[in-house]
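Starting off, we have a lone chain in the form predicted on its own, written out as C-alpha cells.
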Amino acid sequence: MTSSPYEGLEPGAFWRTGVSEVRRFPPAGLYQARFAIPRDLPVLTAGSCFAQHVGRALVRNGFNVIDTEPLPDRIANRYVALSQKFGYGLYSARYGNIYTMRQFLQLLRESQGVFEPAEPVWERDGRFFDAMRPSVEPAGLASPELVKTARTAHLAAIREALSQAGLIVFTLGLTEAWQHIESGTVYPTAPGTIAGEMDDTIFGFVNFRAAEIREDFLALRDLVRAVNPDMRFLLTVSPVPLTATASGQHVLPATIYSKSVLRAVAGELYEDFEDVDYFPSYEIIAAHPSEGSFFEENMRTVSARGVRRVMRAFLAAHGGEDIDGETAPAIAASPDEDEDLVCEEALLEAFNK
C-alpha cells in the first residue's frame, strides 16, 4: 500500500522530470502510440493546412498514403509545386483543406449521395469555381457545368479512397466558418475571399462548439465503420494560429478558444474510443516550453525545424527512432520542406488594411 496515489509513477507524470529536467523538447514518451501503423496499412489524409506537413512525412517516410486523384509521376515529379497549387499531391484525394470536422463530415456525406451543399458553384470575373474546394482550380473554370463534371469525378475519387483506407489521420484545424443559413452547408473559405460574393442574407459565420464538433465526428465514425467496420482514426490538432477571425475578439484569445475547444474534443473522443488515437503535435509546437522556437518570425508558420520535430516525435512510437536525436535516420529529407503551404486561410491577410 503507498502513502500516495502519485508515488511510483512513471519520470514523464511530473512537471520537473517530465519537462523541465529534459534535455530536448519534445521529451521522450511525450506520445504512446494507442495502436500500431504498419508501412502498408492504407493511409487517408485530410484536414486544414498543417495536415499537408503530416501527409508529405509520412509518405516521404515510407508509409502508404492513399492518393486517389494523383498526376501522372512525370509531371507531379517535376512540377511539385504547380501541382500542389492545383490541390494534387496534398492529400488521398483533391479536396484541398479542411478546416472543420463539419466540412468533413459534409464531403463523406456528399460522396455516398446522401447531401448535396447548396451554392456549390461560385463565379469571379467570368470563371466558376467549386465552393466546396475553390482553392484547386486558381483560374476557376470555364462554366458551371465543368465544375459539377469536375465535382463528379472528384468524389468517385473520394469514394475509392474510403473504400481503400484503415487509418483516418485528420488535423483539426478551426472552429470558424462560413454557411449557408437556410441549408447549413459549410465552406472552406468565406464568399468573396476566393470566388463568389458575400451576402449576408445567404452566408452567416458559425464558430462551432466542442458538443457540435464531437456530435459530427461521431456521425463520421458511423458513416465511415458502415464502409470499414475496421477503420481507426488519428486526431491531431494544428498548431497554426487563426489568420484573422471573425468572431469580434482579438485574434489571440479567439485563436485559443478555438485550439482549446479542438482540443478537448480529441482528448474526449480518445478517451471514448478505442479505434481513436490523439497525436500531439499542437502540443510541440504551440505548448509555452518550446519557447516558440518552431515558428517564423510571424509567430504563425510553423517552421521546418518544428515539422521535422513533430514527426521525430511521430516515428519514435511508429518507427522506433530515437527523438533525443538532432537527425533522425527515418526522417527523409523533402526539398519542399520549407515551401509556403496551399492554405485558403493565408488569404485573409490580404484584407488587413
Given for the second form:
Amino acid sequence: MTSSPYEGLEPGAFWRTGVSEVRRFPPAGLYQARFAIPRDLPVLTAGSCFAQHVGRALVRNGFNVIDTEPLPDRIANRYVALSQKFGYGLYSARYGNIYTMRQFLQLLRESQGVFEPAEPVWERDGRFFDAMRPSVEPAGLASPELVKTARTAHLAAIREALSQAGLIVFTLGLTEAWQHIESGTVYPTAPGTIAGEMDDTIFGFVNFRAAEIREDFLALRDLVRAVNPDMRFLLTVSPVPLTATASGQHVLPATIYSKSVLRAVAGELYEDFEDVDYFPSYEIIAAHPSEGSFFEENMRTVSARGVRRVMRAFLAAHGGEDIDGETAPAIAASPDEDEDLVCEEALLEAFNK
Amino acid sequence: MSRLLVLGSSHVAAMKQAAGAFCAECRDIELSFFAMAAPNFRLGRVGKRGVFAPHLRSRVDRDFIENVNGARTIDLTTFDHILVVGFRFSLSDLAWLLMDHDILEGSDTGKALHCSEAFAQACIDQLVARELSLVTNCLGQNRNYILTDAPYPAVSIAARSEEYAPARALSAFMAHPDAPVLFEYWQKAVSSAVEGAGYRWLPQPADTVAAPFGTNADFSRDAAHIGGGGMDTADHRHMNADFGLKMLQAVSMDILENVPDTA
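Go ahead and give the structure of the form predicted together with the partner chain, now that the form predicted on its own is out.
Now the complete complex, all chains and molecules, led by this one.
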C-alpha cells in the first residue's frame, strides 16, 4: 500500500498551511538558503533597480559588499543622493543598472578584453555619454575621449571587483532590451532615452527568450569561474513591473511574460547548479497573497515596507535573525528611499505623453 | 555716523582685535561686536522683533556669552549694517574627495580613482545649499546683513599633516593643480547663493589668500580667542588683528564704499 507522496511534507508545501492560514507574510521557511554567506565573503552586486535595495541592505547588515569605485566615507555619507545619482555606492562598481543577463555578460567580457561594444559613446546637446551606463554622468562629459578614459578606468575597477568576489548577487530585471543590430551589442537604455538617437537601421528591439538568457548565464558562469572557480551566485528576479514595453503587447501581459521567463530561467539554474541559489524577492512582493500591498500607488514602485519584508526574509536565512525590519533602523528604508533609486527605465515614463 | 555690528562665532575676535586701528581710520563708523562659540551662533535665531538669541546648550554657554558680550542676546534693529562671520561654506569635503580622486577633466596626479568635474561641482552646489539653509534658518530675512565666510584655514596647517588628517586633506587641496578651478567655481557658487537669498556677500580679501581655500599664514600668528588670550599655535583656523583689519577695511570700502580718513 503506497501512501500519498504529499503525506508528511512540511506545512510550507501546502497552500493552506504555507500561505493562506499563515498570519505573517512572508511566511517562515519561504526561503531556505542553499549556502551560507559568511559576513566576510566578498560580494559583488549587480542587476536592475531593485538590486540597489538588496545591495544597500547587505551593506547595512555588515556583509562584505565590494566597492571598487568608492567615494571617501565623508562624501558617501554626506552626499548620499548625489553620489547615487552619479552611480556611486549603488553596486560593486559604477556600472549602473544592469537589466539583462546579456548586458551583464557583455560587461564582464568587456572587462576581460574579449568584447568591445558597438557605438559606445552617445551624444546629447554637445555632451557625450557612455552608452553602456549613460546615467552615471547625468550631464555627460565634454568629449568622447573623456568617456573612453572614464570607461577604461571603470573596466579596471570591474576586473578588480571580479577578482575579489566570492559571490555574485544578481537581480534579473528585464527580458526586453535594445541592441545594435549588426553586432548584437545590448544597451541598458533605448537610444534617445538619456542620450543618443534612435535610428531603426542601426538599433533594434530584442525580447530575450528563456534559452538565450540561460545561455548567457552559462557563458557568464564560465567566465567568472575562470577567475574564481569557487564563485557562487545568488539570483533574484526584480518584482518591479516594466515601465513600458516595446513588444507590441499591453504592458501588463508583457510584464508577466518577462518576469515569468526570468523566474523560469532562475528556477532552472537553481535546479541545475549547486553554486546557484535563488532568493524569492519577486514572490514576496508580487505574488497575489501580498495583494499588491508592497507597491506604492503607482503599483510599480516597491514600497519601503515591501523592501523591509524582503530583506527580513533574506536576513532570517543568512544570520540576520536578530534584526527585525519593522524596528531596526539598520535595514529600514528611509521614507524617500524610493525616490533615491536610480532607475533609467523610469525615464521611459517621460516619453508617455 | 554709521553703526556696524560684527556678529558671529570665534572668528569675530580678529576684527575685535583690529577695532582700534580701524576706528582710527574710519571715524564715521561705530563698531560693535557680539560673539560666541560656533555651535551657539550657527544654530541661533533672529526673532521676529530682530533680536538675535544664541543657541544655548548649557548654563556654561549662557555664562560664557554673557561674560564675553555683557548680554545674552542682541537687538539687531539698532544697527545700520551687520557683518556676519562664522558660517563656513567649507571646501573641506572637496579636499577629502581629492585625497584619492583625480578630476577626470583635470590633471593626472596619479590617484587610483577619478570623478568628473560635474560631480565635484555638484558636491560644491550641495554643500553651499546646505550651509545656506543654516544661514537662512539663523538670520531670517535680510536686515542689512553682510555675510562673509569664516576665514580659510591658514596654509601653515600643512605643518599638522602627519598627525591630523583634516590638515592633510586641506593642505593637499591647496596644492592640488585643479584646486584653482574648483575654488573659483566655489567662490561664484557661494556668492550667487548668498546674494540670491537676499544678503550681501563679502569675499575674503584677495590679498589675504595664499592658495585656493588657504589664508596667508602671516594672518594666523597671534590669533586671539573670543574669551580672551591667544589661540593655540596648532589652530591655523583663526586669524589675527591684521586679518581683522583687512576684513573691516573691505567692509568699509567694498560694501559701504567708505574711504578711510587716512587716505
